[in-house]
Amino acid sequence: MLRQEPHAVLPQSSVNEQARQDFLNQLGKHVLNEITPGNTAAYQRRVLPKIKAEKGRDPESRHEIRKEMVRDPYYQMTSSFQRTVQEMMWNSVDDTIQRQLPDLIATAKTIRDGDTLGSLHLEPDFEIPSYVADNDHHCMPGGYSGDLVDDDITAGALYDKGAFIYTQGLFGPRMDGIGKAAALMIATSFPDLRPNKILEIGCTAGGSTTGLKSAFPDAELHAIDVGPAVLRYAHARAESMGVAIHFHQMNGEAMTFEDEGFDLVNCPASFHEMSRSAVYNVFKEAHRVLKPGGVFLLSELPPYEGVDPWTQFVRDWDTYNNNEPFWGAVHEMDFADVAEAAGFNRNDYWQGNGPGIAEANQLTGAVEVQNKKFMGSTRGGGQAWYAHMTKRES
């Protein structure tokens, strides 16, 4: 089984715990892979032929199947299995977290306050956007925004912890495997860049960012998140890999960096978390933050247009029972007119499969990549992650 690769600020699992998490994991696969396929069958031979039966044709809408799935017994049963098998793994990190919190917290701020090679900027009075604050995103306790105590790393050790087993290592021992897409794909479809200066919108734990750097280690590399316990760690993990990064406590719908400062601007899945206007607004910001020539690149799970409605609804399980509520909304945008109304020209976006995180992290022989999950995210599974990119005009 691959195994996460120690830093400094990552909680390590006595050999109990470490059981505890390995048996999630593997309980997770085979509920998401054996068990909840099943839904299929339950379709076909019960939901499908009482939608034609009352309508007098097919589903319409993945709003229509769900209406129906949503009372049929095998989707209760799998959806409960699912989600439940979820909040375990998240509980079993955070017992590992909460024994070692008070050394992870001193880890950190000894770091912080010693030399450093990036640094950290945080907001004393910062408001956190309520599409964030009021919600515990894929079920994490207390979601990015918590701060439980002085100085806290909660979120950011269980985000980089958590995560690790929720994608099944698909993003890699460093989990930088988003930010290694994203600098493959940078590299094939703009050879020519080479960015001097980078932003990375939504960088939680700092996995993906490390990975940008990874790629770019010339380049001067800045990441806002808004929940200071991600920041503290996400920075302090950085500097324990010995990687230069600058995190700052920011809303990417208004950020405060000057105009045309950056050659590369990435976001890494996290569209699906923010409201549609936020969504506009961060299209703006990313469009006034790039220097002319500059690329913004974004990074989310496939949109839903020209997608039949039972695989919509088969995606959609997020939505409803993931803690993710604007899951569906996101997937349903047309990010060409995001755009093109933040200012980009329409004919310099492009949306379509990019590398995979396993091939860019060169681990397709060391996990499933091509795992069988059926209901909701795929988790990074899949031989290419989908992408989003826009130039400004020069």
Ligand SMILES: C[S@@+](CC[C@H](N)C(=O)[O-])C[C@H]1O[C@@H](n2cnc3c(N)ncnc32)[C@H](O)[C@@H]1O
Contents of the next structure:
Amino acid sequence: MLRQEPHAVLPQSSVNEQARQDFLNQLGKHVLNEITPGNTAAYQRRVLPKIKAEKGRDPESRHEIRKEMVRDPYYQMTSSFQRTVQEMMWNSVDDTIQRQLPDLIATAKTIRDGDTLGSLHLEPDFEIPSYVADNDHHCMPGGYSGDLVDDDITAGALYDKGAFIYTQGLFGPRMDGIGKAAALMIATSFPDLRPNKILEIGCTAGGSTTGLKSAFPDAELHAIDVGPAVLRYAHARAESMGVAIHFHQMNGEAMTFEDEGFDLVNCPASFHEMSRSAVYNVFKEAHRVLKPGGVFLLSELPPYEGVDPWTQFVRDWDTYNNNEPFWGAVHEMDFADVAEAAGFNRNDYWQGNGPGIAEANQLTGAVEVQNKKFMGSTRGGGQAWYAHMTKRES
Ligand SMILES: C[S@@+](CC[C@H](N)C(=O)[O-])C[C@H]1O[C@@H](n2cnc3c(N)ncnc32)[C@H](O)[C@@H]1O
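Now that you have shown the form predicted on its own, what about the form predicted in complex with the named molecule?
The next block holds the full complex; its first chain is the one shown before.
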């Protein structure tokens, strides 16, 4: 079984805790791969004929399907299994963290107070936007904004360790696959871009951030998030890996960075956890802080456009069952419209599959050196990541 690479603040599981977490990992896989596919038969045999009989046609949207599927006993059972495994998984990780929390906090503080490669900037009076503060995204206890004790790092530790289990190790032993995939997409699409200064919006525990930095080792990298505990953790984690990153508590909707300061802005897997108006505001801010000719890249799961209503319904499970209230709305947003409203030229907007995450995980050094190995490949090597890219006019 793939294990997460240790670092100074990664909570260490005892033998019993590891057994519990491994069990939940396998149970999650089993439920997803062996039990939830039975919903297709439930739909075909019971729900679709009912919709057809009532409406005299096939369902036109995932919403019509959901209205009937939520009454189906098989779907109720599988949803309950999925949700329960998710909650059990977070609880198992939280137990491991709480057992060693004072030590983890002390380690993070010692790192912070020593000679550091990067930096950490927290704002005591910072107002966390309600779409983050009022919601425990993907059922993570306390969400991203949790900050319960002095110098808390729990939210960062929960995300780092829990998301590794939750994603079945998809992002690699360093949890940095999203950042590496972003770097590969940039290197493939803008081979002449040599970013000196990079901004990442929505860094959480810093997994994507360290991946991006490993691919652009000479660039100055700034990363922002709104949660203080995720940022404390991300900073200590990056420092303990010997990676120089400047972390800031800042809202991507209203950043304090000066105009035209960055060559590249990356927003990895974060828009699906923002409100609609926040997505528009972050795009505007990305445009403002980019140098002319600079690139904005955002990665998400593929949009719903062009996908049949049943598949949309299946992929929309998180919106209603996993505390991801913006998931469905963001996956049907037209980012070309959003980019244009933010000041980008519509003709400079591109979207499509990026490299497979498993491929990206193999990137072990500067992206310029190794990208050829990955170029030309889209879906190979595991689940593909989807990118939206746009460039500020020169
Ligand atoms: C799914 S996580 C990102 C995962 C991370 N990039 C990784 O690869 O591990 C989304 C993050 O976006 C942050 N976020 C949400 N709204 C934000 C905003 N307006 N400004 C900055 N960060 C924000 C959340 O606090 C959360 O940490």
